[in-house]
Every structure is written in structure tokens, then in C-alpha cells.
Amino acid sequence: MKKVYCIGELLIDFVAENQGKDLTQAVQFTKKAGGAPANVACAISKLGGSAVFVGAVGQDAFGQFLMDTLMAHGVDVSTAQRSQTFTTLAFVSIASDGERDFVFSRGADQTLSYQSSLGKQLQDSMVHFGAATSFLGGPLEDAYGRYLIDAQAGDCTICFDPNFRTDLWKNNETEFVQKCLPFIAAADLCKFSHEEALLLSGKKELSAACAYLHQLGCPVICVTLGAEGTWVSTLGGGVLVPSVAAKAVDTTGAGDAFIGCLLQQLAETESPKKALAQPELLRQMVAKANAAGAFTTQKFGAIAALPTQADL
């Protein structure tokens, strides 16, 4: 089984208790562990895989809570860093249809510093670049780019999920797109939402978007479409892999559960890159990953809602 290194943010999600309303009407909040790369790491570990989290949290009570949460889920946190900066926070309200209203308060996640010793450890492993905050400057952005170079040099299986957040970019989408391009070019697998695929490609239709993104260099693209399922696009064409029926109460973490489950399955194979090149095997893996994503929407919170193998 290959290790999967998940690089990026680990933060506190303060989830509004008055579900069905946006943040302007939220009064009480529940503290939960969050951050897309951390969610993916927990998804992998909870399914029996080997996940390593690479990120930074503060030396405060929230940071300790987050570290304890990852360790409780079996994630290797030996490469995580503790910062004097306060732990990053996100305030989340869930609308009646399960969609989210976000506000971020950035902190320690941006302080992650590059470690050359870790770069050497990545050799022949799997590396997931899935940080929503990775292109916002500071040491994290520098480390993110340098670990990509290490992953390429180490013949790693590279996965990229841009995790675009509108409120983080404030109408500066062009810069976001430009910063994503090297990761798309280097990735063996990309996971996008429908919105992200169109934004990153500049196209108005999904098949044209995927064709353009393939030209950039990525051979396998998964576009998650919510209840419809996942559009899987390879150089040989595309296919819709249906999802399973689920009564969604909170979509937080569904995409992370999907890609975590897919990465966990790939990590179990002798060669993840060869597995990605087998259409029927890939379709089967995506179907299971769809089930993981759907399962997660039936509970509130991200990490707490992730499935085990028995759940699937």
C-alpha cells in the first residue's frame, strides 16, 4: 500500500446551528475539524489507507484539537507544523438544500514551510494537492510549488483538486487559473467541480472543457456533478458514472470523501498510474468513490461524516 501525502490546510469549521439559513442570520456555531486536504487524509485513513497530512496549525487550543482529531482518525501527523500564528478558521452555514455559505479567517495554514527532507520522502508515493488556500501567498504557496517539483522528480502519482472558493479570490479568478495550470499539467489525476472545470478551461461546455484540460497535460479528469454522479474523462473519451441516492443534509466534505476514497483504492494497487489507465477499473473505483461522497452528505460536518469500508 502506498502512502498518500495530503498537502494544505487544516482548520476549524464553525458550523451554524440554525441550518437552512445563511451566515447573516447565524447565531450559534458548532466547532468541527475541517480543511479539504485534512478531510481527504481522514477519508483515506478511515477507509484503511495510509495518509500523511502536511500542513500547519497554531500552537493554540484549536490547533491541538485539530491535531488530536487527525490522530484519532489514524492520520500520520509527523510532518505537520505548529505555528505561533493563530489557527485558521472558517465560518459555515448550510442552506436548506445542503449548500454552503463560507467566510474564511486565515491564520496558521499559510505559514507552512518547505522541508527538503520531506521532499525526499515523497519518492514513489502518492501526493494530493488539494488546498483551497495554497495560492494566496506566503510560505504555503512556496512550499506547495516546491513539493510539486519534488513529486514530479520522485515519480509520484500526483492528484490535484483546486478547491476554488469565490470568497478567497474576490473577482481575481484569472490569477487563480494561472496558478493552477502547472498543477494540472503535472497531475496524473485531477478532480474538479463543474464550475471549476469551466473556470479553468474558459469553456462553456463540459466536454470541451475536459478536452482543453487534457491538452494541458492531465490524462484523467473526474468532474463531480453532485447527485448526478461523476463525469470521468480520459484521453479515450468520457463517461458519466452515476451516483447513489442520498438525502443530503450537508454537502461539506462530499468532494473530499470522493477523492479520498478514489485515492485509497488507487493506493492499494501495484501501480496507481497503470490503474488510472484501465477504463473499466477506473469506472468501478469512481462508482465506489461516488458512494463515499453520497454517504458523507447524510450527516453534518466533514470528517465526522466520512464513511468506513463497512459503510460502503
Ligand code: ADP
Given for the second form:
Amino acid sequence: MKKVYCIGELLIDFVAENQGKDLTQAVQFTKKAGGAPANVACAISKLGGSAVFVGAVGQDAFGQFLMDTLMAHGVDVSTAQRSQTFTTLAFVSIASDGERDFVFSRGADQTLSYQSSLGKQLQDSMVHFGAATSFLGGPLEDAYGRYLIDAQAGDCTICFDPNFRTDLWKNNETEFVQKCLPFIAAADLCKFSHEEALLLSGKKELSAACAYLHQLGCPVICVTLGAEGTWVSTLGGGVLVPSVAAKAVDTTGAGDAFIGCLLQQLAETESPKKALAQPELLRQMVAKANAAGAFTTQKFGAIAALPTQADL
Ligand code: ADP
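Which structure goes with the form predicted together with adenosine-5'-diphosphate (ADP), now that we have seen the form predicted alone?
Let us now look at the entire complex, which starts with that chain.
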């Protein structure tokens, strides 16, 4: 079984209770462990895989809570860093008009420093670049780019999820797209939402978007489409792999559960790159990953709602 290194942010999501108010009126908040790459690491580990988290939190109580959460899920945190800066915090509320109100206090996640010893350790492993904050500057952005070079040099299976957040890139989408391009070019597998596929390609329609994104260099693209399932596009064409029925109560983390489950299955094969090149095997793996995504929507929270093998 290959190790899957998940690089990026681990943060506290403070979710406002009594939704319907914006942050000026919100009174109570629930503290939740968040950060897409950390969710993916937990998803892999909970399914029996071997996940390593690479990211930074503060030396404060929130940082300790986050480390404890990952360790409780069996994620290897030996390469995580504790920084002097406070742990990154995101405050979220949904107002009565449906608008998301968001305040982001960026702290320790951006301080992740590059370690050449870890770069060498990546050899022959799988590396998931799934951060939402990596292109916002700081040492993390530099480390992210250098680990990509190491992953390519080490013949790793590279996965990229851009995790575009409108809140973080208002009026700056062009810069975001530019920063994603080297990752799409280097990736063996990309996971996009419909919106991301159109944004990154500049196309208006999904098959044209996928054709363009393949041209950039990525051979396998999964576009997750919520309840509909996943559009899997390879150089041989595209196919919709339907999801299973779910009574969704909270869709947070469905995409992370999806890609975590797909990576965990690929990590079990002799050669993940060869597995990605087998259309029927890939379709079966995506069907199981869809079920993992669907399962996660049925409970509140991201990490708390992730499935075990027995659940699927
Ligand atoms: P993201 O969280 O990245 O936006 P999606 O919401 O598209 O990702 O969810 C990822 C996958 O989880 C989907 O491709 C689908 O297979 C499954 N999924 C998500 N929402 C539902 C739902 N309501 N019913 C069934 N399956 C779902």
C-alpha cells in the first residue's frame, strides 16, 4: 500500500449557529476541524489507507485540537509543523438571503516551510495537492511549488484539487487560474467541481473544458457533480458515473470524501498510474468514491461524517 501525502491547510472552521444571520448578528459558533487536505487525509485513513498530513498549525490550543483530531483518525502527523503564529481560523455564516458571510483570519497554515528531506521521502508515493490556501502567498506557496517538483522527480502519482473559494479570490480569478496551471500539467489525476472546470479552462461547456484541461497535460479528470455523480474524462472520452441516492443534510466534505476514497483505492494497487489508465477499473473506483461522497452528505460536519469500509 502506497502512502498518500496530503499537503496544505488544517484550520478551525467556526460555523455560526442559528443560520439565517450574517456575521454581524451571529452569536454562537461551533468549532470544527477543517481544511480540505486534512479532510482528505482523514478520509483515506478512515478507509484503512496510509495518509500523511503536511501542513502547519499554531502552538496554541486550537493547533493542539487539530493535531489531536488527525491523530485520532490515524493520520501520520510527523511531518506537520507547529508555528509561533496563531492557528488559521475561518468564520462562516449563511444569511437569510442565502449569502455566505465569511471572515478569514489567516495564520499558521501559511508558515509551512519546505523540508528537502521530506521532498526526498516522497519518492514513489502518492501526493495530493488539495489546498485552498496554497496560492495566497507565504512560505506555504513556495513549499507547495517545491514539493510539486520533488513529486515529479520522484515519479509520484500526483493528484490536484484546486479547491477554488470565491471568498478568497474575489476579483482575482485570473491569478488563481495562472497559479493552477503547473499543477494541472503535472497531475496524473485532477478533481474539479463543474464551476472550477469552466473557470480553469475559460470554456462554457464541460466537454470543451475537459478537452482543454487534458491538453494542459492531465490525463484523468474527475468533475464531481453533487447528487448526479461524477463526470470522468480521459483521453479516450468521457462518461458519467452516477452516484447513489442519499438523504443529504450537509454536503460539506463530500468532495474530500470522494477524492480520499479514490486515492485510497489507487494506493492499494501495484501501480496507481496504470490503474488510472484502465477505464473499467477507474469507473468502478469512481463508483465507490461516489458512494463515499454520498455517505458524507448524510451527517453534519466533514470529518465526523466520513465513512469506514463497512459503511460503503
Ligand atoms: P464538492 O464537495 O467538491 O463540491 P460534490 O458536492 O460534487 O463535491 O460531491 C462529491 C461527490 O459526492 C459527488 O460526485 C457525488 O458522487 C457525491 N454526492 C455529493 N452530494 C450528493 C448527493 N446529494 N447525493 C448523492 N451523492 C452525492
